[in-house]
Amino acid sequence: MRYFIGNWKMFGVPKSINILNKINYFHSKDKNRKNYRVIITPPYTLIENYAKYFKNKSISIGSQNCYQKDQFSSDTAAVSPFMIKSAGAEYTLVGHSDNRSEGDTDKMLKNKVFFALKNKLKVVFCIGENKKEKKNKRTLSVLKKQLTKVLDKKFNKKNIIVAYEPIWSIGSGKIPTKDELKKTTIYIKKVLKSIFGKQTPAVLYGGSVDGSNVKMFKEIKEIDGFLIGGASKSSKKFIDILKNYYR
């Protein structure tokens, strides 16, 4: 199973549902539809509305983050995994570099993953190195630390997906070379094996994915799908990625 996950970031109002309608229509007619899953993570404000609308359709709805406590608390503007699940989301991103840069620590991330899984959400756990770490050849050690400090063998690996997003690539148009990416993905799966044993969670790639470079990614069999930023805000660009991947 391949995953195509759209992260809308700070984008979208109720009528942006038209973008998803077009993607859903394409998916429902696509002869390859059984081979992949489409998940979109809109802002919190749209989750309930979209989740209800797409309940029996082919798009799943997720959230872009969740708070590190369960149920309810006195933390202003915080949204718990329990609340996200109650609004109809099936997935949540955890550990996106935007949130890490705003102060998410490994301890907070571990709690987020724990409570998200407890509330029957599937977790898309984001990891990635920055420009300086890449330059100093620390990519693999950074990724290993991010994985081992947060993921625990007690977690249900069936409900975890890992998304590798090099921070230097996000929104920059720069992407790793095919060899780099293959090597990194194999390494991530090796670390996941050391945590979970044989069957490892799916590993996705994110960072400047578009309709023209997805063909190159397709050649790397180790990649189980994509976390798509900018291109997911346009139905045409998102559908181009799907079309070109399965061309």
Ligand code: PEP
The other form holds:
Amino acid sequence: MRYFIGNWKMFGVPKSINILNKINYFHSKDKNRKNYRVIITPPYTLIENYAKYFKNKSISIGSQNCYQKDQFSSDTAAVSPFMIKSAGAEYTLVGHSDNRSEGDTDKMLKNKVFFALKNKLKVVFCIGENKKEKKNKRTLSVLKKQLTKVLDKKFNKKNIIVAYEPIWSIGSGKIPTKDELKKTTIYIKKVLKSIFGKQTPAVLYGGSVDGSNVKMFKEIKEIDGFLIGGASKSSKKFIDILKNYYR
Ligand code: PEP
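Take the protein just shown as the form predicted alone and give its structure as the form predicted in complex with phosphoenolpyruvate (PEP).
What follows is the entire complex, opening with the chain shown before.
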């Protein structure tokens, strides 16, 4: 199974559902549709509406983050995994670099993953090195630490997906070389094996994926799908990625 996850970030109002309707229509007619899943993470404000609308359709809905507590608490503006699940989401991102840079620690991330899984959300756990870490050849050690500090062998690996997103690549148009990315993806799977045993969670790539570079990514068979930011806000750009991946 391949995953194409569109992360809308701070984008979208109720009528933006038109974008998803087009993607849903494409997927429902696509001869390759059984080989991949489309998941969109709109902002919290749209989850309930979109999840209701796309129930029993081609697109699954997720949230972009969740709070590190279970159900209800006195934390202003926080949204818990229980609330997200109750709104109809099936997935949640955890550990996106935007949120890590706002102060998410490994301990907080571990609680997020734990409570998300407890509330029957599937977790897309994001990891990635920054520009300086890459320059200092620390990519693999950074990724290993991000994985081993948060993912626990007690977690149900069937409900976890890992998204490798080099921070320097997000929204920049810069992407890793094919050799570099293949090596990194294999390494991530090796670390996941050391945590979970033989069958590892799926590993996605994220960072400036678009309709033209997806052909290069496709050649790396270890990559199980993509986390797509900018290009997921346009039905045409998102569908182009799907078309070119399966061409
Ligand atoms: C992201 O924010 O998760 C992302 C991958 O963004 P972009 O595709 O725009 O680089």
